[in-house]
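Okay, so here's just one chain, in structure tokens, the form predicted on its own.
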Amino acid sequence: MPTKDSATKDSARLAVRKTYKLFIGGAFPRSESGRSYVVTDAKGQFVANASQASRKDARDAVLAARGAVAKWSGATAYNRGQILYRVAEMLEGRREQFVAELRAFGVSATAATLEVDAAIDRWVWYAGWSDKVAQVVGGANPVAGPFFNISAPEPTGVVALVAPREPALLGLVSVVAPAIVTGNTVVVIASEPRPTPAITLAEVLATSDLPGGVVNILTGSPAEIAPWLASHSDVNGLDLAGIEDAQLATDLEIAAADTLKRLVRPAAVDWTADPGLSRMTPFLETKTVWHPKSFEGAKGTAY
């Protein structure tokens, strides 16, 4: 039985606090720029210091999901859908701790459990559609001519993204998951003033099987890094979904039309509804193979 006094030292106990950091090729670095920001609750408390990302910080994120993107697009589609199954159990583990993050930010605690469990619903939805998507958006293809012509999706490459600032949790899921489960991999910038459920998807993210590099997370203000996304040669693909600001929106369109990226530009969003493949085709390109039907052998014999 716990005596008084080790009721008192437990009382006068300082809690851990969490140091909320980027999550850059499977760890979690602090920003190059040594900033960082007030996270604060629907009463204006303090939540937690966030990271700062500056342009350093993003093309340290695309060095990694470039990095990656071999192993990841090169995984057999059964695989991918293992490892996100696998990632949406441990979301499941952590359920109670989302619920809590969501809550410090005004969310009742009904809508906070309605919007963990439909992310985590939403993660193992995208999971199921690994081995699939190519029988939907792919096949075979009539032509005049003894040819199979046949049409298969691959990735895109690496692409960056910006999470709705609402709902959190199922917004940022929303996006990163359809990107990645066809084999690309990504830089996607969270909800500048709900950043913590990123970072703790970030911890569920590093603990699965998911390789290093295949999601790349930064905190701060879209303002400052989406720009330098949007400029980078190296990025593909570019889901503005985040954006909220018509003219940042036009110019980050601008930059990334100097590149030839795949854009998603901003729109009004139910992240709520059934999202079919909305946000998974954008960033799929599709290569055609033509075959003969038949050759002659050198015997003769037609195969």
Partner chain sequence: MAVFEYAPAPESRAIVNLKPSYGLFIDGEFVEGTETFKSISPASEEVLAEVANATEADVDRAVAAARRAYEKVWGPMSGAERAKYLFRIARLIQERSRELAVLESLDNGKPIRESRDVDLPLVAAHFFYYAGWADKLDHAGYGPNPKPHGVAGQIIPWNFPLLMLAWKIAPALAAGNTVVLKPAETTPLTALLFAEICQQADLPPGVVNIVTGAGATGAALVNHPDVDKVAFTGSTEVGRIIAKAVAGTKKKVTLELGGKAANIVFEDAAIDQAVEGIVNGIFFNQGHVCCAGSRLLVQESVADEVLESLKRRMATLRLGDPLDKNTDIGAINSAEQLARIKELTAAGSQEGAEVWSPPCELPARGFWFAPTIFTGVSQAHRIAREEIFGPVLSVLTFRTPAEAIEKANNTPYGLSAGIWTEKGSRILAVADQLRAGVVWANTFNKFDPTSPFGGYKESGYGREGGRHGLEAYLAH
Contents of the next structure:
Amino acid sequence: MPTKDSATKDSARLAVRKTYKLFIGGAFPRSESGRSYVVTDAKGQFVANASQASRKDARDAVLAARGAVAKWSGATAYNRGQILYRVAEMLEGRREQFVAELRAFGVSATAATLEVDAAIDRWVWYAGWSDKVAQVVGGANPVAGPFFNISAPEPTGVVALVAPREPALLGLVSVVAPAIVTGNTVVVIASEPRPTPAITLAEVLATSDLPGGVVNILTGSPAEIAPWLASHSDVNGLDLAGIEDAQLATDLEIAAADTLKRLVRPAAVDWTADPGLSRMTPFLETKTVWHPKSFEGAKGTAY
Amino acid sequence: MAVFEYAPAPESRAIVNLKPSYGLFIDGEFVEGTETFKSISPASEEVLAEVANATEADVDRAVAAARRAYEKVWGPMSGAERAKYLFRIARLIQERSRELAVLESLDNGKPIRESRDVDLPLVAAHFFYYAGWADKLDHAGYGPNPKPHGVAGQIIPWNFPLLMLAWKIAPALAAGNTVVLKPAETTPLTALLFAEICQQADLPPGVVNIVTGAGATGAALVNHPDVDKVAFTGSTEVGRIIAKAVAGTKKKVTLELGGKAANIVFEDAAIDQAVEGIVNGIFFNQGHVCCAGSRLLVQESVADEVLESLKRRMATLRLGDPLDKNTDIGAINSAEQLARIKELTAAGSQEGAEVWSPPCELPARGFWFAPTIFTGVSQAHRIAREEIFGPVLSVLTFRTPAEAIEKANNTPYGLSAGIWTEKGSRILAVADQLRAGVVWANTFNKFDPTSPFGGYKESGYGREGGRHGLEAYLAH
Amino acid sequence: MTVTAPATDQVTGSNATLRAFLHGLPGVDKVGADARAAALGTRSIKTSSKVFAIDLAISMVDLTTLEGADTPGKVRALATKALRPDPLDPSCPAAAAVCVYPSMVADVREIVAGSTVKIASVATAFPAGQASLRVKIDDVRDAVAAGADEIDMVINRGSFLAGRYLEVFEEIVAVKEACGDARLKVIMETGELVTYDNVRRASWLSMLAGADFIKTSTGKISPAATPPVTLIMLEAVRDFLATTGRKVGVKPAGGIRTSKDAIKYLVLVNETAGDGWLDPHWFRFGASSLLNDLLLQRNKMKTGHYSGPDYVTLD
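Given the form predicted on its own above, what does the protein look like in the form predicted together with the partner chain?
Whole complex next, starting from this chain.
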């Protein structure tokens, strides 16, 4: 994304800069607080102004996420997979834009390309999980009695995520995709120092048939916003991937305990590695359904 | 016409050989504690035994023993050998099941019919089930070669003392952890008998340690820095405290907490079986069940008929001596719990709900509460929101399936739910929409070691039972 | 369960309305019904309650012989046994009835006339019921004329299973009319109806048609009486009373051979229909060998030691 003046130096034309806003309920509002903050590259050069989300933006995002739960969790797994794959397609089409946005932070061309490719591939990988995870983590249980008994995973509900500071795009995708593929809706706080790819990703999501409110992206300070999400009674899960301050992580865990949120603690993660099920299962509930199974005059099974 | 009175049919106490006092079970031995408390029979208030009250230092010794056993014996042992110890324990439980059932009923107050026919068979089955996992963990779906956490600190409630012990200890040991378990202060005795069974099984010292005590003992266990994994079953209130206590540590936690389950009866239900399900849902174990069907949601078009049948059925419930083989409803576990039930039911009456109990004579000594239903309850009443944990049912009505689901889910809890209808498509769709970890359709309060159990929302996290139950005890 | 009181003539006006009513009865979940019956089977009936239950059970026995080889001598012996099950103990109650084929009714009558023991006779082309209505009615009339107090009829299971409920209904109505003052027990042959839903529907059908008793089985088909089937019938009579105000009796028959089994049935009665049915007028056991086991257990309760088959009479 050529936002720097230098990018237009040789051109006679003055570039049209992009305004980076929040992504809530499928719309792109500014922070209700009217605040923004300066995003700079590694050398301190101006990259963009980002919206600085407030607690009220977080509240609105949770409301939007809650409103989207019924439709998204009620969609067929096949449909969710199609939409996640559509996200990958749209991302692929805007590869260069994401590479440029990452490079604006001083990421090398090679590294930026690798990260964008990995992010696209991750969407594809998770898209394929939509209709398989239930078969892998659920199944029939051979109870000792005349009952049919089956355990199946279900989404936890609304999950708040703090994306890793770096890698800004791959990290974000790596926390959002596993949470939503199973039917959760999310409020994610993007990398505070590198928020621009997150908002560009929002543009991708907004044009990928993803229902509004399934992913809500806030930019700003996790230290300011995350406590409101951690203590919000209508948030069911919390992924602290991007919290590097141990005391803050502890405080957030304590706040989350009030409503017994499902919690993923911060940990050293290689975001390029195969994630396995590790980021899907924490935000899945196992529901087990029993029903009697019998008929009069039954003489055992037919085999 | 005649009156068929059932003569007393008490199960003999002689099978239980209670000692006057019990120490703590640490490192394979019973060791004396510095402080003691008394465990009483809630049916008679008779003192059954004196039990050690584990201090922080005692807990520290127990954790150290568990750590040594983990590092030197249980951790390095092959899964196949661990399995054989667990099978051995399962067999010993079967062999001594009557003794354990009688002691459970004495210490807890639950009817012998339940401890004998429900608790004990499930306890043995649980050890059998997890025994078989010990050498098959590679196939459990948690990656190749999954590892145990180390030392598990486990705290269990008083409603199913031995069954909750089995739910905690069996998967922990199968996965290769060692444990320090704290039974509830009002029901420590069967855990101590289980310690004897561990000795009979020649289980290596330190693999299982039992520390008796109250909240302070539990807190010492949760906060002990050398505990890797905390597993708790009990109230949501204490669950929160534990979740906060482990914040910022590397301790893994699973919590099985409270519930306020909706038992939904549709107009096309098999009414006689639904009534049995309602009775089983709320009066099983005196309603001291986290997954109890404590809110009856009945479709308005059949509400009068269902209530009439329910009341007639409730009049046949036999309350009294837990050791009598014909007792359906035993004693409330403690004076404290009885006070809480009384407080909440008083609130129910005060808030305008209509209370009903069948004619029911309560014994003079001990803690008792008659089976009770409240009708005319709305979602705004305390008795529809708070877990009473007693034989008290709140009855609400609904008009449509959507309204039933909305009311059922309108609670911070999410442990269990019941559905009664003869319509298959409705069962499946309603089950899908209920936010609860266990849904019983046309049945209620069924348990099996292969079947995962645990809640949504503030009913806790993690699952016990089945393949899912291993996850809590494996690092993966 | 309370079923809205049916205006009988409307319900039974046509096969369609009768079917709509019967199929509108609440379903029965088999697993739940089995579990309830099994749970009641774990009641521990000891000491004084066992003494009470054994005597009650004896007083409820329809002492039965329904063999091709039945002779006057055989049924007279049986009738004598029904009068004085334990010849050495006058405190032992008499059986409820003697149940025989119509041709044997007169022989039984000679023995039990003037006593409390009733004469029951199977009729209506027992046990298959495969005869014309005319023949069945004649069968009933013969039995009644010979002195039967009670008629045990079989329903046409083929018609029932084919959904021709009105046919079954009308046959019961006709037989009931032929019974005159005799009480009518309707045998549903639950072992051939198989499903619990059918048992419930057949129970209601029989009661609507005028049955004084609903009875499980002929004894010629296995399974005969079972606790869950009896449970469902007890629920039906309980609900029928609540709905119509008319009380109907229940008779499990066949396969009940031990005192322990009989006591389980009495518990079922006590905790399902209620103690209003704990009376030979409202509950019977159709049995033959059961009586001697009850007598053996009665002796054990009386003497404190186990008795043996040589100490009860064989007839």
